[in-house]
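The chain below stands alone and is given in structure tokens; this is the form predicted alone.
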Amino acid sequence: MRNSWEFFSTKRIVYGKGAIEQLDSILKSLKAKNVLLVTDPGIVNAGIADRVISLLRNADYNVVTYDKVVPEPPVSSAIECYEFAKSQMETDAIIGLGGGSSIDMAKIAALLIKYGGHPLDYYGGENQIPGPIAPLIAIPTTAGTGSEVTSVAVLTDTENNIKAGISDNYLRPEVALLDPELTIGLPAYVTACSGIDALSHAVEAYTAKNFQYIQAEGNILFQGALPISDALALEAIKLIAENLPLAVQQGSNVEARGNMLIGSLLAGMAFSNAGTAAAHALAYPIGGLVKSPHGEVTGLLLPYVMKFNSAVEMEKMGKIAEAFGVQVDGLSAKEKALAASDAVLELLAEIGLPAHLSQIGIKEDDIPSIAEKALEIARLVRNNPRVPTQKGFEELLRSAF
């Protein structure tokens, strides 16, 4: 049994229309002036990362910019963006301008411009950095993964064919920069997926197995449910239930892409502590085998998963329901509890995405495969409230088939 808990965040956040404003007087705090830029094709397109360049440039910084980051990026291009930001100049502190993608490759770059050596030196157990890395401003330009505020990057391994985690609470960024003017011009479709994916952080968080229950030695990252996150958690779930169909229909909705950055910060915070669960360890096997976005992945599971655990999580599952407006009146615990994952089924409706593995090629005789490789990701799988098992989790799988 656990005795304590440990709350991390990232040092600065400011958030407003036009916040992007404030660029110069963040780096000014840093004292940084020769600054990388990191970000990826489509932002270049959008003429968002122009915008950056241009107010760098006319507050007279030196900027040098790695526009090549792809979803999901190799192991690979983070070498290659901290070689090529090795052979421009000395950087004094790093931009992730972007999605997840674009700020978790920010943070690698960060890593290894202030300790060197390879990605992969840093991964296998959490908490392998020595201390802090480069100073790094976070930009997000979707509402989704959290990664402004959180403590892990993820690459792809390409020769193993598996995702490499790098997880450490020095890779937070020191600012986390958030305009809801950056998210206008986003697709539905990746305001959809990226807004699932901050519900189910948020979600997987709040109904996380309580702290003192975490069976698991030493300091780790993913500590189980703490009043702190709980309360964000919860919030960030009421944030996304209201303004995610409307930022996906109504796409020039700035308040309601301000409220779902928001969301996606709080979950953020929530998860970065107390961790996620069966819906994220099912989607990494998953993630292997389909070539769907990884919050694609995990809203599909999530209605399922909160289904297996609603029995464990009752009190909890019946205020997600409350959060997303369902009449609970009347109802008994466990009805509440059930109308939660209905209630997430119905906004995945609302949203366009799929709600059953068919429909994304997962196929029936893939299910064992996944359950297996899925319980073996410990630290996702000892924060289920309900303790998975192969037939469990088979069982689960058919469900959401």
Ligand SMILES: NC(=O)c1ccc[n+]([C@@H]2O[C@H](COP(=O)([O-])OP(=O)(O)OC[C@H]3O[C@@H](n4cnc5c(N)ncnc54)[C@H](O)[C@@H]3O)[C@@H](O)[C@H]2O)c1
Second form
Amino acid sequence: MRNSWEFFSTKRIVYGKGAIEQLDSILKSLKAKNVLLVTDPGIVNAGIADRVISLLRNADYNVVTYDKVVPEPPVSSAIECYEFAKSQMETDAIIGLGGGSSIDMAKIAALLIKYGGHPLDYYGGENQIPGPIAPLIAIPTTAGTGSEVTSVAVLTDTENNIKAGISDNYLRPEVALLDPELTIGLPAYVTACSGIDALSHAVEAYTAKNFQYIQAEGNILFQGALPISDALALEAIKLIAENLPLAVQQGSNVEARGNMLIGSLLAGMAFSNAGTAAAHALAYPIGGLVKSPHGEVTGLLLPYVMKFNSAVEMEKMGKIAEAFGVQVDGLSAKEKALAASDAVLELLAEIGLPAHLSQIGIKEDDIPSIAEKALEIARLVRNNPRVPTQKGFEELLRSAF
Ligand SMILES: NC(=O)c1ccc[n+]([C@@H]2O[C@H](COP(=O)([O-])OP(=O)(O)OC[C@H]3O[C@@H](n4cnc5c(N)ncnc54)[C@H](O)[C@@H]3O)[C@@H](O)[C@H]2O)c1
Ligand SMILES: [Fe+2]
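Switch from the form predicted alone to the form predicted in complex with the ligand and give that structure.
Next comes the full complex, this chain leading.
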């Protein structure tokens, strides 16, 4: 472990059953009156958006709602959301209500409301944002992305068939408001996809290569594994391994839902400092080719990436196996490490997610270009503990076929 590092975090995290009722006092602390609510049709249909809108109207806020976010949102819809907000009022605060898609769209809206321009002006390298974005409250209704605390917003660049991540510490929401009751109605499939995404964040952050990345202006982002991210990631792995099958199979189990929300929060705090690695690098080009949710793709890749990395991260992989509750007594270090990827494969089966690329519509012919595009995502590739090559990535992808 290195001697110097920095850890960045959202300033305020509010958690609790019924915590949504605290929205008024949070907005008062931000001195906001004109509020933009960014959400999606699924959240409207689940009755969650109405609950938040009535809460805000009863407390006399001026509320404008953009409820057209689509899953894995394209760049064009981020522009539409911003143009809509600009045409309605001078916004004082933005609320992102939903899964990663709605929260990420709210982040881009908060960025453009403050600085204008085009979302892709801020893409291509970290730290492109000049200063704090407009005040943003993130309220997750999935337990997965951790976007409520992360420095990342992901859009789909439909022109180049790739997902585009903007990373900057200024993108961390001002307040994260977590209420497990809001995740009760989340369908089993979305629970599984978003939950396995959180596991991928935790595993990739925990095993992220230990390096220090300092931009010219000294702003540090994605430093590889740190003592704080290690502690958060390992606890996240435990919580997710124990609670994800329960949350999928018994949707109204509030305790399992709450533990998943905390697990994805901790994983988000970890990966937005340590970084993610090969599973996310490979998931981006795959996400541009097929319609599968981000979590389904990263989760499918995760056990194969863990196997690929196991020889160089044997001790940490062994700790992951222990966090999964695998009986490791008597196993060699290598066997313990491999038990970790097997545990993830078992979890995928238990929660009903695919474990082969052919199941999500990827063709063998796609493999070379997926590997090539993934290798271009330098910030993720350099974070992977085992140095990936074109040949190595192609073999990894073939093993996942
Ligand atoms: N910003 C980050 O740090 C980060 C990290 C990982 C992934 N992502 C991005 O986040 C997006 C995925 O987010 P996600 O997995 O949270 O899913 P999502 O936001 O795309 O939502 C998936 C579906 O679930 C529905 N839904 C959400 N909550 C619900 C609820 N409580 N009840 C009923 N329906 C509900 C939504 O309406 C939507 O149709 C992807 O674009 C991914 O790339 C962002
Ligand atoms: Fe992810």
